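Just the one chain here, laid out as structure tokens, in the form predicted on its own.
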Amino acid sequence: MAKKVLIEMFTLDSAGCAPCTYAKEAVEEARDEIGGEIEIIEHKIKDKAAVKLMQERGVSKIPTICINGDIVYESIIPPNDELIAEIKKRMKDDGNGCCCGGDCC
């Protein structure tokens, strides 16, 4: 059973920052291709609350893409197939770091 995935993006603002726009588009394209329960939240560091959250999470560069709380991509736009694989891995994660329910580990 696929689990809900939370993708958080730390950006300057995807409306005005080209790399942030490309990162957001990559995440939305991957979500649309995969389907399922994928929530995307953009934390714009123009907002004080986002800066505080960025510090708490250890994010040091923008754009940063976090999946289920893990920093996965910092300051890069991931290739579509790689991003999709990362998301799918977390959709199957059993909570013990295993992506297949124990069949591979």
Second form
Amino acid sequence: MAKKVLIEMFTLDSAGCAPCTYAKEAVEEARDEIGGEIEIIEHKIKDKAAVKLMQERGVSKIPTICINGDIVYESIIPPNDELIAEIKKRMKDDGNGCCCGGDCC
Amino acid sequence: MTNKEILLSALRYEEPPRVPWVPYVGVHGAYLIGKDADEYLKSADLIYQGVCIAKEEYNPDGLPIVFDLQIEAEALGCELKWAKDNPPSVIGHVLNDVPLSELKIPTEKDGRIPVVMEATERLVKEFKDEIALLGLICGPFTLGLHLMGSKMISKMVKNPDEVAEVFEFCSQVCKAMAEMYLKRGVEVIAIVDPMTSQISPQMFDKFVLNSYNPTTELVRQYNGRSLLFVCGDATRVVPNLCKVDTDGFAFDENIDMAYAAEEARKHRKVFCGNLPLTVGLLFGEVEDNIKFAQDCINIGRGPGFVLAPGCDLPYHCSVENMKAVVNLVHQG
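Could I see the form predicted together with its partner chain next, after the form predicted on its own?
All chains and molecules follow, beginning with the one already shown.
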């Protein structure tokens, strides 16, 4: 069973910063291609709360793409197939029949 | 020396009597005159007013006329999404619908280019020798992404010839835009190519490095000066930036100023930066911003240094913080 994936993006603001715009577009295209349960959240550091979260999470560059909490791409827009592979890796079961990472069932 | 002479001196890789200061007022100009960004960027009159107020408020040595990297893409047929407190963003990539062979180099009549050129003419006449005006053009890499969308990144590996063809076209668009500014008396052309922070040094050299040459050669014919603006963490391509045929480059707080200064000075390149935009100018306290600016000045002081924000000032940027930097620059 595929696991839900959370993609968090730390941006200046994808509406006004070209690298952030295209990082977000790349993530959305990968999501649309894969299908399944992939949630994308954008943390814009034009909001104070996002600056605080960025510091807490150890993110120092924008745009940064985190998948299920892992910092995967910092200030680089990955090619589509590479990004899809990183997302799919995190959608897979852990191999022992447990769909939650191993703690709950 | 006038403010303009101070900036032009630094752009000739000299050390002027004080540190030159160029606040990148883009949509912040709309904020200064109480207008929304979308209305501002469609009106020569409002752009003129915004730049005039920015000159009064921030006592700069140079100012951009417009900071909007979507002007060329819009003129070429890309669909934009407008915002009240940001420049627009591209949401429809023209090469998804139209082949490259059908695109024409934009002219002074296309899209919002007439608006920008009208503002340029009025501002050049108004400021003449007081401050330098910067004509900002969208760089070939960023324009290529506007035209093709993010799939261009994958195609750089899978279909490099197609991407090279798009770059060649974008490079000619840059040159055409630069000429529109230069022939109206603008002396500094900034090629703004923020996407260059998102690729490897090898890709930079293969696709980007020479794409600026038609524009830089033209700028020299007009006896102008040229800069390359990047943003984001372009640390890995700083040595490449030093090889670009512009007079120098501008960068944001994602790049360590000491490192950039050292590399730039090895190649006698101008370097501009890098006041932090969000933690400093937008959200920081006055004292923070004085310290950020003083740190930049301490590292950068010398030939070829220009104090500037990391990138386009946020719409709501604190005027109080900006004025603290202005005081530091002019009073020491």
